[in-house]
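The chain below stands alone and is given in structure tokens; this is the form predicted alone.
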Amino acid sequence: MLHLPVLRRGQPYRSLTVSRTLDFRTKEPFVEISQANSGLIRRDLLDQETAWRTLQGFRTEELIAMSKRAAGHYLNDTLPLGDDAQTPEDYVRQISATTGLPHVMVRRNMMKIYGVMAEIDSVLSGLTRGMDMRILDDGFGMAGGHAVSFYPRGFSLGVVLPSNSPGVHSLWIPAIAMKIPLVLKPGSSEPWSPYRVIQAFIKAGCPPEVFGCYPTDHGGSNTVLQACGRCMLFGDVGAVKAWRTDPRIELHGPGYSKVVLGEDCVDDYEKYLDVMAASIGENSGRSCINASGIWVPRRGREIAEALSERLAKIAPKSADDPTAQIAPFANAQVAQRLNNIIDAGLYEAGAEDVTKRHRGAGRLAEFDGGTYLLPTIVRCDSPEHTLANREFLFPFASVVEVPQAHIAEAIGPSLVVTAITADEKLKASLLTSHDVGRLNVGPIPTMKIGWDQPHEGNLFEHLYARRAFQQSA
């Protein structure tokens, strides 16, 4: 059986203590993962300072220059995984059999990584605003004319991440180039992409001191952000809600997406059926950048009928197909817990699943060893309704009808929306929200991601502080 081993500073190290992480098909274990404890973990932070230093010796053109050969040996090349060894093909196939993404997400999961990691030019672009990266190597330069000095809020940055999509480990990646070293906890289910993306930047020429990877469990979740400077979490509302006041941890939580069309859009809405079918469906509904909400003036019904008569097509297909659209959940018990509160929020009044007219079928399924969930359209007549603003991980959607006036402040906190309209008013009140994190005007998917547009948050300026400089003449 394969075992991964603990990383410390770079270096692979067996515990005594290990997990099983099981094939979902076959219920047979996979993989073998050696646990670190709470007090490895604590002892192996008290010294972050070491391995910061040790990236203050590289310019970050060189840095840089690191992350882009990564990406050529991330995608192409066969890298140490514990005593064995994994080729591309391998990595596919070990995400597929403890994940159940289809192969064929997985691959395009892979070109989200490898994209960061080829154009991290243009993302530190967009999370600097074009600053001239040198300042970090000189301590203070020029910036729109004005000196600037940049501090690091922190010696590492601890990142607790999650299982659903291989796409999210993109988020972290930056962090090398701006020369903070990583402390990492991977998912239970998808440990294969931290361990293949730090032996790329090893490969690369990357010092493996910069690098930790402490599979654990919830306790060494919590040491992990509780000793770095700096944190992302990700995880499910009661896993944000404990850390929501602590401002070295920079949360991602569900996303509750959403595509909007207004008055002047909303009568050709069949113009933006495939704007609205990839948002809610790519990557088997599994990202938080996935539309989980549909939000029109009016004629809901007519846009949640052909919404579902549309998504009702997608069926379980074998993970090694192409053509495969939909993934199994690895746990069998979630499937039916998600499916359990979608149908309590059916029994009250004002919703309707419009879907189950259309796929003939239940919405929990089985095929191939794997449980799945459906694709699901449902039609609210409130914003209030238990399931207007919901987010599974599956493609789900309410679709929900509010007055022009009203929508920007009945969708609440969500972290992309896609306004299709020309109407000024809708998209001013848009562009003024406090609850819209990313904001894109036009069809243009929810799913689709700029390298020089941050895609949540700022991971710049939650690792740096910009301080007051002068110099005299």
Contents of the next structure:
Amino acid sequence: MLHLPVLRRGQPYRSLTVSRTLDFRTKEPFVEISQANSGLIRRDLLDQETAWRTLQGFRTEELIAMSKRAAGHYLNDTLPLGDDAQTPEDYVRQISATTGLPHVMVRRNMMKIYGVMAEIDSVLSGLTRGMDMRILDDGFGMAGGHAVSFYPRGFSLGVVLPSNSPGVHSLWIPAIAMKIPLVLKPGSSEPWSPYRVIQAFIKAGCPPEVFGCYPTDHGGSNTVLQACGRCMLFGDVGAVKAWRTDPRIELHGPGYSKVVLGEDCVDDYEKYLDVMAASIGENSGRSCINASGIWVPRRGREIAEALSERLAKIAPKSADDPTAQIAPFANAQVAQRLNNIIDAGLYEAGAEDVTKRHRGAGRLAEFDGGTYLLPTIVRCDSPEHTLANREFLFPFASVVEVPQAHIAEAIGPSLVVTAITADEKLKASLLTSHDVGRLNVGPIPTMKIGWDQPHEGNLFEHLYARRAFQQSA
Amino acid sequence: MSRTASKDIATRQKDVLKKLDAHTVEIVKWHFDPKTGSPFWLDWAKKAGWDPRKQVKCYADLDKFGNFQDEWLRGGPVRKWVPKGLAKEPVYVFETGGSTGVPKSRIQINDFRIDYEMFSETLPDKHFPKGADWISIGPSGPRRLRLAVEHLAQHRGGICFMVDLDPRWVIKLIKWGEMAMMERYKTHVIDQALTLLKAHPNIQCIFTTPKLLEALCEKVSLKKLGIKGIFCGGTEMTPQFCRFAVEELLDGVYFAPTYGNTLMGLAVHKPLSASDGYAIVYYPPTPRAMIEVVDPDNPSRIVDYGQTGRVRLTTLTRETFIPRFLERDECEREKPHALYPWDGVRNVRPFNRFSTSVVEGVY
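Given the form predicted alone above, I would also like to look at the protein as it appears in the form predicted in complex with its partner chain.
Okay, now the whole complex, with that chain kicking things off.
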């Protein structure tokens, strides 16, 4: 069986505690992953400065070039994987086997990760608003005609990662080009991408000691979050709640992203069905930037019907089918549990699973050894309904009717909002909202992101603080 | 050891089981005799309609009691557990659990002393020198550890320094998400321990928990401070933790992991060895207590050697009779060892059927 070691300052370490992740289809152990005990992580992280000093020995332009070389290695090369080697095709199959993502979706995510490494200069430009990155090398410089100086807020970036979709890895990758070492805790079902990205960087010339990769349990994750100067945490509602008051940690919980149609556009909803369906269904609904709500002032019933008709056509296909649009759950019990939660919500008056009529079958489905939750559109009479503002790990959205004047306050925290409207008042209310992380004005799918427009926190600002700076002539 | 070395393990195991049968009969007689038994068990026998003194003729006959219910240990009057035959003795009450709700209580008179004196015999003098002082860094208060470790030190001719940690408070901090406060509390405990360790050079032995041991070793080299032996317990330990402790934390200081609780007493560990993957194998203090590994779906069936099952505990002392108690742990059944020729348990960990998780959001 494949074995993935812990990486301690880049060096493989085989633990006596291993977890076995199953192939979702055969239910047989697929990979054995060494688990780091929390004391070991803590001990390694007692000295984070040495790795940081190692990265300070490189100019930013060298690290940018390294990232670009790593992009090619990541996409095309056979790279070390524990005691084995991994081709790009192995990587695709392995992610699919443990997460359920069809190959076509893995490849799309792979291109996203490749993109952030290959286009690292434009990513950095977006994160720093076009700042000359040599300022990081020298500690100070001129930006926009003003003297600026930045200092790191910590010696490493600790990241507690999810298993839902490999695309999220694009968020931490720029840290290396910003001279900050990484301490990663991979998701239990998706350790593949962190390992492969690290190996690509090492092959590109990056010192191994600037990478830690610690598969671990809940306690070990907490250790990463406690010990690193700056952190990112991907997790469910409960996981992120515990850290909400800690400014060192950038929280990536559920997105509750939404598409909003204004009074001026809602009668033309058919024109926007593609945008709504893509926002809900792309990547099998596994991203926090997938829409989980369609909020409209009226015509909710017709919109729910039209979306249901379209999404109900999505059916499970084999993992290697290039037209696959939906992924099974790696853990069938999770699917069962979510299905029960939705059914329990539907018992409450004021909501209907509209897709049910169009599917002609249950939401929970079995196909080729996998357990699926099929796309589901629930129409809710009120934003107060239990299912009106929920997010699940599959294409699920509620269609909610709210008077336009109240939409901005009613939607609640929303990572991405696509506002299809030309109404100035509605746009203004969304522009001034504290709750909207990324605002797309116009028919832009919530899934479409631009590297120059970071959402959910800006990695540069998370890793660096600006100090006041003056220098005599 | 040398006296029994000539006998093979199987023969010695038979001897042990024979003694266990005899001990069981004696203890059952004591607890169900109206002159010596505890009010709880005398009352239990009346309701059960059978006389254990007549029907229990060997250890296996304890199956007739069914499984001991831990709820019986919650709440008072705690004197219902004091055997009449010991009614004039000073009684201690020790607690287990209690982070929320009513803790389980066990009364004791001398058991903790006897248990730790027996355990003391298994500690190598080279690493736990007679006459050396100890420090106990960990749970005290209502737990028997506080008196037990102190007695262990005294029994070996030492004096025991104490630094307290309240695990109920730690659990609350974690539940509240007060991780920073938890760290500060841990630091507060470690700082006190370091002060004592540096001020008292005759402290050569430590009792502490795995987490506190890690925290201590982040600050100092215990070897440089003159520590020779670590007795570690209180919470679950994995082989990986033991390996980490031996290879990275302790610089050669002897490491003795233990498994124990207020209800059972203290199980002794087989010496750790890299060659068997630092397996943590414990042997109960037979015949005073037995740990067995049973089929979770049929708790009267003991699983085969090497098989996984739920931990079943039986305590057989004059102070306490707890038959067939199902612990919230699981492990593998281990064969007898040359040092301990009776069944042991390997890699004890929380019983996995009690774990639950609910996920909201895309992660």
